[in-house]
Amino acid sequence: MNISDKLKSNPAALWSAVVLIACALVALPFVLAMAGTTWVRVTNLAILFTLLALGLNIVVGFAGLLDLGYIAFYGVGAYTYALLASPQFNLHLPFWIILPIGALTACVFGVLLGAPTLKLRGDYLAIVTLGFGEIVRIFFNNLSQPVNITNGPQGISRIDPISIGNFSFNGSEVILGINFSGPVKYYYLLLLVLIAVIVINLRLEDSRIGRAWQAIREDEIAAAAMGINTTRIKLLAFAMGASFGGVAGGMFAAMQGFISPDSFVLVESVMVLSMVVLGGMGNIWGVIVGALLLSFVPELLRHTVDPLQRSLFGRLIVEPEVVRMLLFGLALMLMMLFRPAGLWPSKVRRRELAEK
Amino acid sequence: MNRSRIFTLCGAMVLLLSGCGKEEPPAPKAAAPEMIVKIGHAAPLTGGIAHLGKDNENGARLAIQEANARGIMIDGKKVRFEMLAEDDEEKPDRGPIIAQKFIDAKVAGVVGHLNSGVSIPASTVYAQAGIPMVTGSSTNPKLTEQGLKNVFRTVGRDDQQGPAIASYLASEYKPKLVAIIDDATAYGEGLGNEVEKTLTVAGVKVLPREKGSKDTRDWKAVLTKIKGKKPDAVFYGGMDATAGPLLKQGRELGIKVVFAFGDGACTNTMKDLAGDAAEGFVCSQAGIPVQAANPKFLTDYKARFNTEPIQYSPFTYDGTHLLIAAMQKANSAEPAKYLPELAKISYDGATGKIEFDEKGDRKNAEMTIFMMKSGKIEPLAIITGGASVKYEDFVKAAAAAAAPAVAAAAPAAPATPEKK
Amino acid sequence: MDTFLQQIINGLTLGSVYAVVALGYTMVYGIIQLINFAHGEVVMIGAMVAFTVIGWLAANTTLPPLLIVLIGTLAAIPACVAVGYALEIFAYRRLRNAPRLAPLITAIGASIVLQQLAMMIWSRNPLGFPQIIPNTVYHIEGATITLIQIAIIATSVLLMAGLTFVVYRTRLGVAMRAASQNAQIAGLMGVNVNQIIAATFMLGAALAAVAGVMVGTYYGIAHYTMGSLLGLKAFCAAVLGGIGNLAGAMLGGMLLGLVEALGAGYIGDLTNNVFGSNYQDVFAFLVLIAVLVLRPSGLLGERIGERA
């Protein structure tokens, strides 16, 4: 990275640097939402994903331990959301309380999954954290029986949006003469929330417990030679990450006001997972690329493959959807093979490929 | 550097896309007033329902094609309709995201979307932009629920077909004991409660619940367990995909006793999935059946897609025709404007007389009673009110008398049983 | 009693399909440490070429019906067989000295456009699979059998005697062990490992070729997506008995498929239906976990080194 070593040595183009990207993230809705506001809400989600990316982040990039369930702390942040703030119990607690709470009860069920599975390895745990995410959404599916929770496949509506004091998230409002609408609102909330993760996730990479984890995905044994506790150290890589996890379900329970077990299946693990891998395990920064590209992709071919298809043929060849999906499963292949580190690996990982 | 390549890309795409849609509408012709009305329709159209997807939307379209055949006027223009179709993918979360596309792209109406679980969320956004939506497949009742004003709905909700082919059962079957079984989804697992409830009221014993999910091919494990409790009638909420193997397979293991099931397996292709087991069994349908209410639909529906319609489409049809209508009392393509007269319209499609109640659920639906016989689901019995008449009867009154035909038969039939 | 029997032919009948299509995986697996997660799009290709010769074959000839059954398979062979080696060439070869995980995306691009290629071919619907062979239902102490499945647990149990045969008694099966111990050696010894691997493939597609007509023909239906659940089960199931132990997939299908039916048959009634077959694959999984907590390499898989 010369850019960045150049940055770091000018620190009067680091701060312009930073200034410009800030208020180009700024602008931002307000430039998609020229193209269309439904482009803030790919934008939103693509933001949720990539802090569950950040998070799963964590547990493979970092720690090197392969989980395939990692969306049921997705959903347990967004059931215990759904539950404290929705008519369901007729509770309403206000977020800054039930984020937290979230966080905390996902990370619980981090330690939950990861006590019990701290002697597997690779393909086993993989199949391990794949049963623990099934397990944890068939509850979500089936305890509305004998007392019911969850409301079962029925799912929960009427969740509260975000709101602080009579600021609402939901809906349109006017501020200083700009119409901020319910999407754009909660771009800045997510886009702080983001900011907030990354410096976190930043911070973390650099620490004591950053490179324990490093240490341990390396070598496990080593790692314990050089006196770190691993039991510890992997504990706390399945709780941070799933805490993560759970601040982004209990967001995406109010943005959706609606949330049932549907939206917490495997193939939303496979998915957060392959932003992982396909933006460059362990690298920050590749994550975020990855998953942006991952949530932007399939919307965009969406609004394209339809109008080009038209304008090239004069008419419909192939129906849209097929096309959508085969150039995006095609798109998966070809990245990975041109890029098999990923499309922005860590630097740690380039040095062992070069080694090899 | 990476980083802001990919700003300035994505930045570059937004704008090639907004041309894109600025270039959209085509170059309009000064001489005659010609207005373009889009209507949206959403639906999974990947993925493992995505053939009913297909055949919502073929529904959808075909009502379009037939209105702009028609040439209908509105505010002394005449109208081009456009359909929008979106695959939803079954998933909550894009729900939200196609609403807003349609919105953004100006939609007079949506028809759709075909699950619960994406129409609810969806419903909220289309409800902010006023902009109302018909969906001919969402039964969950929760989506009425809500206190929006702008959702209506052209299929019965679960608990309006759940007692319909729960009484039905217990009545003509005259059951002690029924076992019910469900896919672990909002319909089918919602489909399954009121007909317990029903039953229970009825007197009937029910099994505890079994379940299965909606990709369940294999039903023996759970079909022995209820073999061994000995029902004298079996009720599956869910699709026909799973509906057709539990069936053959109940055949399979020597339970004899009647199955039925909810709209959800009401097809013909029951028959290719579980072959001659598919014979004699029982199942519902909101509405009146296509073939008396409008056997056309049938006819230019194989002529335009070249295939039979599978279950939905009837409805997506109506929902379509529903909106048109409601514009055409109006005057006006403003959502604002004909969404008055779609809450007040009254509507014969085909699936029989259409009006909404204050929730926007179809006004006390009729069901009808489907059996399998010899490889073709035919009506049986209609149901409204909680009275159930023979379908020949209904079919002989609604020739007599034609309009307030459902009124006139009930009293008509008094061989039939009845049950509340 | 009977209801017990039953619910062990239902279990031994699942668990039969389920080794088959785990075999497929704990092959590839065996030889490059490589998990196949498109091998369950294969078993799908499977039964849908059977399918459309099958049905062709039925409607057009008065061939005996498990003539037709047959020549339905061999037409599916070579149909997987292909893609089995397409997916290796295209989606991994280049990939086998990538980062564990990279192989991975790829096989879930390789699902995604198969099913969508299937989709194209074969519609959206749920196609009934052309149910020729008279189903003749037998009757033991109570429960009840039928031919097609007695059918399913012979042929998976000749094929996987037919397997452990070409692994441990043919020239090809010398070659796959040794490139499986050591690739670099093997081909030091005058193996082609490449073309050991791509036909470690190929075998292991055949075989998913069967297990779709298999399938197909028990549950008399064939959809585009019904490969993905079968695939993930099978693949619990080889990961069960010790991923890259043949033995141990046989084992661990049989094992599912058995747990699956006994939870699904007995749950509530031992719950007293506070839970009931709504939570059949809880039981499932947490049978598996259990068996992973005791046993971190499976079955009988061998412990593996900590550098694995």
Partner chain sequence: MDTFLQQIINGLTLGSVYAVVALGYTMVYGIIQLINFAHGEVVMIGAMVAFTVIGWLAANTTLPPLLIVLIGTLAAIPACVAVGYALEIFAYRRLRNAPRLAPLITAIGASIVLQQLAMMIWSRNPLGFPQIIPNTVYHIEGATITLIQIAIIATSVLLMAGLTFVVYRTRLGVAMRAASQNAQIAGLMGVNVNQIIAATFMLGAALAAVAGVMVGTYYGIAHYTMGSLLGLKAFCAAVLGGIGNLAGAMLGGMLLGLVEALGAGYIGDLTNNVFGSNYQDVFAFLVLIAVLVLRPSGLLGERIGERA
Given for the second form:
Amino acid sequence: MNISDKLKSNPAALWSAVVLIACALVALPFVLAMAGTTWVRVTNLAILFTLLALGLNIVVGFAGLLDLGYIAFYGVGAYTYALLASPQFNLHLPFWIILPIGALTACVFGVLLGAPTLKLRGDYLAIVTLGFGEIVRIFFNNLSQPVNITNGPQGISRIDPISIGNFSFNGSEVILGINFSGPVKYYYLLLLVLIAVIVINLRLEDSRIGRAWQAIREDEIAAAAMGINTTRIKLLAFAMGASFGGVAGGMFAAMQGFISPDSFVLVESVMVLSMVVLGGMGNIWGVIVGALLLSFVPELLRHTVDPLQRSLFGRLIVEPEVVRMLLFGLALMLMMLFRPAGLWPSKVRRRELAEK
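Please give the other form, namely the form predicted on its own, since only the form predicted together with the partner chain has been shown so far.
All you get below is the one chain by itself.
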């Protein structure tokens, strides 16, 4: 019996664990702020990548459709927010209108990607989705002539922060005698969005749709023979996954205040896919663990490799970014050799590997 099964069989222990985790999450940004606001910002970006990983997990983990262009939906959501809440078009709509529009726009792009690729699987699907991601980025990079829509490679700046009435998430404010900086306020907002996305994912996983996705992942022909409309279900997977990416992109644009096509390159898609694979495809909690690890560990290396080399050798020998990527590649190789299902695989995936 694993830890989750033990907690489910003991409600008192389960609720105690929930309360402890909630208290830790509430106190986390203030603890991190003691080491510098930078770590609060890193945590916010980690939550954004967790949102992206959960969205991609629907496509890759639940439905078994390899997507290498997922970052395109992130960019669509970000540019939707930027265009509707910046001086670019002199529009300044409230965030509660823009975020659903961004999610819907990304959802439409997800359907546009899914519709022509319904008969593709494996490497062929990966190549098409990779091309889609690059096409979207190139569009963002070139839609500045003859009509300036995206401002090209210069990006869009002075994007409105998220605000509710006179309460802005961008600046510092004292509430009940406690100073809340902009990153701390965004942390709590992102945490609420993350909890909502986790609940949606859990409900989807146990729903008829979730089981249909799993059936398609295991054997699409058998799923179709059992009466599952594979076309509709696969399109729904692309649409749902894309919508989560659109929401994350809108939050990213509001937090940063500036976006450009360079924020949505192929490497980011590969990073999000690595989070899903590392944590365990198809397992929501595993994906969260993978996303947090691949968000925090590189930052820890960035802040330790340089000082460590200077203390040992008196100078910088290897750039921290090079060391970070080497260790990242080595970790993925070891994972594929010793834990191919990921750090926390789903029960189905674990059973499949055990049978092999």
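Numbering follows the first chain given and starts at 1. If you're wondering where the values come from, they're calculated on a predicted model, not measured in any experiment. Between two forms, the rigid core is the largest collection of C-alphas that superpose within 1.5 Å.
(request) For Ser295, state whether the C-alpha moves by 2 Å or more between the two forms after rigid core superposition. (result) Moves: no, less than 2 Å.
(message) Superposing on the rigid core, I want to see if Pro320 changes position between the two forms - specifically a Cα shift of 2 Å or more.
(response) Pro320: C-alpha displaced by 2 Å or more between the two forms.
(message) When the rigid core is used for the superposition, does Met336 move between the two forms (threshold: C-alpha shift of 2 Å or more)?
(response) It does, since the Met336 C-alpha is displaced 2 Å or more between the two forms after the core fit.
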